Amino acid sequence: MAIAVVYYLRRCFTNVIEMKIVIYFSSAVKKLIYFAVAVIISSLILFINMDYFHENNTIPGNSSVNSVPGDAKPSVAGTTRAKLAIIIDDFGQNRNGVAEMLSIKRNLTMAVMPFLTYTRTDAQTAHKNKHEVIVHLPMESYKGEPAWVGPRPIITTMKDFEIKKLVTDAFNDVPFAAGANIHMGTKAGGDQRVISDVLDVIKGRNLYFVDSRTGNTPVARNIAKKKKIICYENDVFIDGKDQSLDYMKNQLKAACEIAQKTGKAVAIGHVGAEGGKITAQAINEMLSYFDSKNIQLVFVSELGK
């Protein structure tokens, strides 16, 4: 009898041990399966994220991959507003449209000619009204009356040190200047030596340059690239050729189309004889159009931001 009881108890103990082993291994297998599933899911998430970053040329924590200062990427609908910088030339002399232009409550860049009666006054007022100021550099042209160029223009026969001295004097005469563009200049604006001298002064002041593209052979952008200077080119003249309101508004629409396609655009208008009050009126009447097209009016210095 004792032997039978011992045998029975031994059998029960053995069964219990076997059940625990089965339960233990079953639990271990489950944990192993859960771990494997977690690894697979994590790998899929990492793969998807890396593929997204590759497709969008971005790296987490670095939003400027493949970007160059001054070169804004095209806008994407619903994410980034296209940028339009409007430059208004010829401040400092003729008063036609000056007050109207300075009173526009949007970001405009005012190009002020140096060495004139109203040079400093116009620059100071533009700055006070929260507009950006640049120097409107007078440069030699193939055509036009010499008086149109203004006092102390840059001439292609000047020596290098004379050009640099003249550009330096011009910046000293126009307060708050953030950069420069070309006044007339169909000849000097296409001369590589002249433009190189101009850009040397601008680089020394850590400013930007806008090639107004008044001539057929613009050279500033290529030279500026080599010198690592921020340089933009004019895309559209708002006025000058035709001074009717409808023409100017159509030109502004053309500038908007360029901005929508490329992410940014530059348009140039004038105070004085080439535009004045009509140009100011055209800009004012187009403000709601800019908003409807998701176009942001910016200073030239903001184009690359």
Given for the second form:
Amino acid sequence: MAIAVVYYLRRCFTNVIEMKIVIYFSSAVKKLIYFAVAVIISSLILFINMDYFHENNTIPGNSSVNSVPGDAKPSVAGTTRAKLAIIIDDFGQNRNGVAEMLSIKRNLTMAVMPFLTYTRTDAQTAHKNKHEVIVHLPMESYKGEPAWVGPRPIITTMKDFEIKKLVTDAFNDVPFAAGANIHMGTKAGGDQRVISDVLDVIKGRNLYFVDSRTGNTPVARNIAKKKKIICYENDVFIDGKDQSLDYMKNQLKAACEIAQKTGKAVAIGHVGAEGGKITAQAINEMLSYFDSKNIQLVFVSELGK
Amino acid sequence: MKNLTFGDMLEFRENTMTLDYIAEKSKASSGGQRDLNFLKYLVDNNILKLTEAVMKRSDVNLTDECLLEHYKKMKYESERHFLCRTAIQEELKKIGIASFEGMGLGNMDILRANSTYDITIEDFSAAIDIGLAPARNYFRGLTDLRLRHYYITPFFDEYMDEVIFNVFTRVDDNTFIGAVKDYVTNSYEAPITGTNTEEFNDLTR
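Switch from the form predicted alone to the form predicted in complex with the partner chain and print that structure.
Time for the whole complex; same chain goes first.
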């Protein structure tokens, strides 16, 4: 009898241990499954976020600017999209093409001239429409009438403090400016002392500079390198030489080719007499081409990212 | 061929207006009575010479559209001021003189501030104001020795055939610089008598 009781108890005990093992084993599997699911979900979140930030870079001094919804294209795994920054010069005065350009829902950089009638309103509207704003610094030129340069240009006979004060005033006049480029400036843009003074102010504000390369001897890149300032150079002028739509589209295609070869490119167009509505139309009609060639339109501040 | 200067376009003549009259018409006291008192002190003591010059216009039929196409209108600039400014710039352009609008002039080491002028000749030899100008514009630019003459025309309108400028010139560079270098300090004592020092140091702004 006693033996039977012991045997019965032992069997029960064994069953209990077996049951515990089964229960323990099944909970471990569950934990493993939970862990795997968690890993998959977090990977997905991370992937989505990375893609979002890739498309949604902020600009210096303008952290509230977000990417335009229509520009959010998924990046192809294992490939990097070539970047094209389009700068539109001459905002602030002539109204030809201003509304059309500002309504383009892609990342464009708007260069606004200081001290003009529409300087503030154009900069504010560009910022509101989620474009990047830069100062379009008027500089002395060999060619063209001096009157085209605009008010308070930087000229080579100025003293250093005059140039620095003028650049500071220009930045104070254009709200939301993330950088600067050159208006005209075939003469002043090639003067090392002048450009050095301009870059000193830009460095003090932690902004970037774009050498529009209007002259034959661009000097900004080397000086900027020494001063450790972010500096880009213009690759292609979209308009100016020819007012035809075909010419402008071909120039944009040329900019795309440079971007595909080097990874990034800068193209400059204009509102006003040099391009205006036709330039805006050319950009609009080329948007699908950019997408088909896997070219990403970016702000200038996003080129280095 | 000799390079023409702005002076070559002008016919200089004796004054027909007093400083008080010019100051009143250009609202020179708008920048503060102290500046105006100092200006009077400079002229009364022959540190600044006041003359008059007439520019005959070659074309009075310039249209707004034409000027707006070639020139940029400055912020806060009225239509009338824009037309008057660009009409003068057009005359300068015709004889090959480049000019810029809205430039600042003045030696920061002397007055620690400069003034902005409606038109500045490319080589800074002349600065021109049209219409209203505070008294500081009359002398601040002249602290930069590149600027030889300051021209102001308080009466010009775009339909006028002639532009009459009141011209301010340093009689002697060293005397002028010596007179203005301490102007920013309140305790400045006039080195040359002629104007009431108390009035000159009036800080009313």
